[in-house]
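Just the one chain here, laid out as structure tokens, in the form predicted on its own.
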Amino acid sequence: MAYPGKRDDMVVHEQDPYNAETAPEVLAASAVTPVDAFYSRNHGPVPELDPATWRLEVDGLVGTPTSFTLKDLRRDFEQHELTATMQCAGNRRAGLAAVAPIPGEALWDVGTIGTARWAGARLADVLAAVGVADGATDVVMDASDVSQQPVPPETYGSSIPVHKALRPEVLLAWQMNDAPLTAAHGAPVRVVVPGYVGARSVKWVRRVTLQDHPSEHYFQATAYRVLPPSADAAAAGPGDGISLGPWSLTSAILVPADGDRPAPGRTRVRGYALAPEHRSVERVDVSVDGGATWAAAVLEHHGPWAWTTWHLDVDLAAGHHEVVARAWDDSATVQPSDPASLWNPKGYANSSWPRVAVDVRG
């Protein structure tokens, strides 16, 4: 049975809490991901919040601590719209798990990513209204969902630097793809932090606190961190490893899928690529012989905070083919080729070349 509001072709990794990614061929079908197909990453049950009674508390190192209703936000702040991609920190983890086991983590493939049209108030405008005090370095966002993962259980929370929070692309969003947010995606209001891993785009936000240090929430201080390869993930504590924020240059192949058996002849290879914030994807190379030869794909850009989709028509003869892609950004940086060089005990930030194997029918 499909999860409420979700398609029945979602790739489900966990039912309770619900964690599911979008099927690759669905992602490939459009530049904007339908809400019912958009990936879901949850750490606890989805809370059902009443928009009429919901409040956003803004406090900490501010001039005037203030409580806002949804009506206040919609009335007092200009609505801004933005097309932006959201990507889970564990997207493409399966590629790292092929190097060495990653126990206790969902083996996400290429579908914990999606692009949507978001609308809401700029977080910067709300912070300007309350006044940012001297000494504030981080904006902490508390949510309403409760996770059993930490001991003792706690609500979800994370933080971003003040300099990012004051950027015009960061939203307190109440709309997704021209419709009110659904409960599954953070209704009535969520944070959208383009260019950062999805863990920083807090759903069901209820409090924003300015302080002089990053969030001490489990999901900021302990969970979403890249540990050294030799580390014991189960024993990691607050502050260990590297905190995940801005994402890396990456790409993925959506079509064909690994293990496909297409007919010989013309085949369209399709995928997506992402560049780090303030950079752009400039080229995607595709190989159908394991990297021996390459051809440049056709790029389709969808905005400064959205993915670049790409495609290339290739002729495949009967037999085995390894399809590989690699993206370049405007600094002439290219993705690392080897997933083994990126392996970490929690399987985050796999930005290595994507590879799929296909056997063309004879």
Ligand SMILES: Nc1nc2c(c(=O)[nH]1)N[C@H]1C(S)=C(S)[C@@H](COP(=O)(O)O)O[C@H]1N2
Given for the second form:
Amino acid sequence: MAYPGKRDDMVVHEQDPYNAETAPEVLAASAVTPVDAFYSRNHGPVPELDPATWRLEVDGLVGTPTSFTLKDLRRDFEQHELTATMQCAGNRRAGLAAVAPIPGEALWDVGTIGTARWAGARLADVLAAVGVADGATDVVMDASDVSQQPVPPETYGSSIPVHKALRPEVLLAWQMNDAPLTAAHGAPVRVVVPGYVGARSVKWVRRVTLQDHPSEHYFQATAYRVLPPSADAAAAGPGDGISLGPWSLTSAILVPADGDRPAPGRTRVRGYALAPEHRSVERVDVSVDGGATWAAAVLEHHGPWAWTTWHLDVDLAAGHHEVVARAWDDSATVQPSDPASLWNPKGYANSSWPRVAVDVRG
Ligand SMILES: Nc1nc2c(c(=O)[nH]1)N[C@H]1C(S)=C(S)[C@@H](COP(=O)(O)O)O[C@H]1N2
Ligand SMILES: [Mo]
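With the form predicted on its own in hand, show me what the form predicted in complex with this ligand looks like.
Full assembly next; the chain just shown is listed first.
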């Protein structure tokens, strides 16, 4: 069933709450992902908030606790625009689930990612207006949606370190692709934290609190953490595992799709690569023989906070081919080849080489 404001070619993993990813060929069609094709990751029902009565409370370790209306934010702060990629920590989880089962989590393929032109106020400007008090280390963002996943149910929320919150790329966004944010993507205002896993880009934000420790919200303290392979995910508690903040070097092959049966001859392999915070994608190698030989793809950069899209034309003879890619960044780091080396009980941060198998018709 289609969801309001979303195309019907979304790959839906859950209807209620709505959780859907973009089909690979749709993602490959443009550097900026259309809003109606952008992935949706929800932990509770989507709230419909009235922009006229919405308030953003800023409190905690600040000089002057302040309540802002949307009008206040638009009037008192300069609007900044930024093309930035958002990616769920669970993107490419299916590749980890192929190593060993990951029960209870959506088996996302390569489409829990998208790039948008965001516009809004800098969180740094708002924090400067209220004053950051000594001792503040973390900025907690609390939202209006209630998730039934934690026991007892609680509002969605997470936090980022103060040093990240003060960076110019972090926005309180009210626009996505030159239009007002839609309800599904956090209207009237969401946080956008480029370079960090999507879980930190809090939608329907209603309160920003500065404190001397990270958020105690379930989705910060317990979920979105990388547990050791031997851990029992169901028994994990607050503070267990590595908290996911900045994402790692990754890439995906979007076209051809796994199992495609192209005609023999010239085929264009297309995909994306994403560098960690403050890094850039410098090279993407593509192999059509399972990694025996490689050629460098053509890169298209879209700004410091956006993915790099890439393509390579290859000649494929009839028969079976395993297409593999690997991205390199400006620290000469390359993605790890083996998903087994990254496997973790909740299936986060699969940054291993993407692989698709195609059978070229004879
Ligand atoms: N309030 C709220 N914010 C949230 C979430 C949520 O469920 N509730 N999901 C987070 C996760 S895990 C991701 S990946 C992104 C997804 O944003 P999108 O649905 O706009 O693509 O929002 C984040 N912000
Ligand atoms: Mo996510």
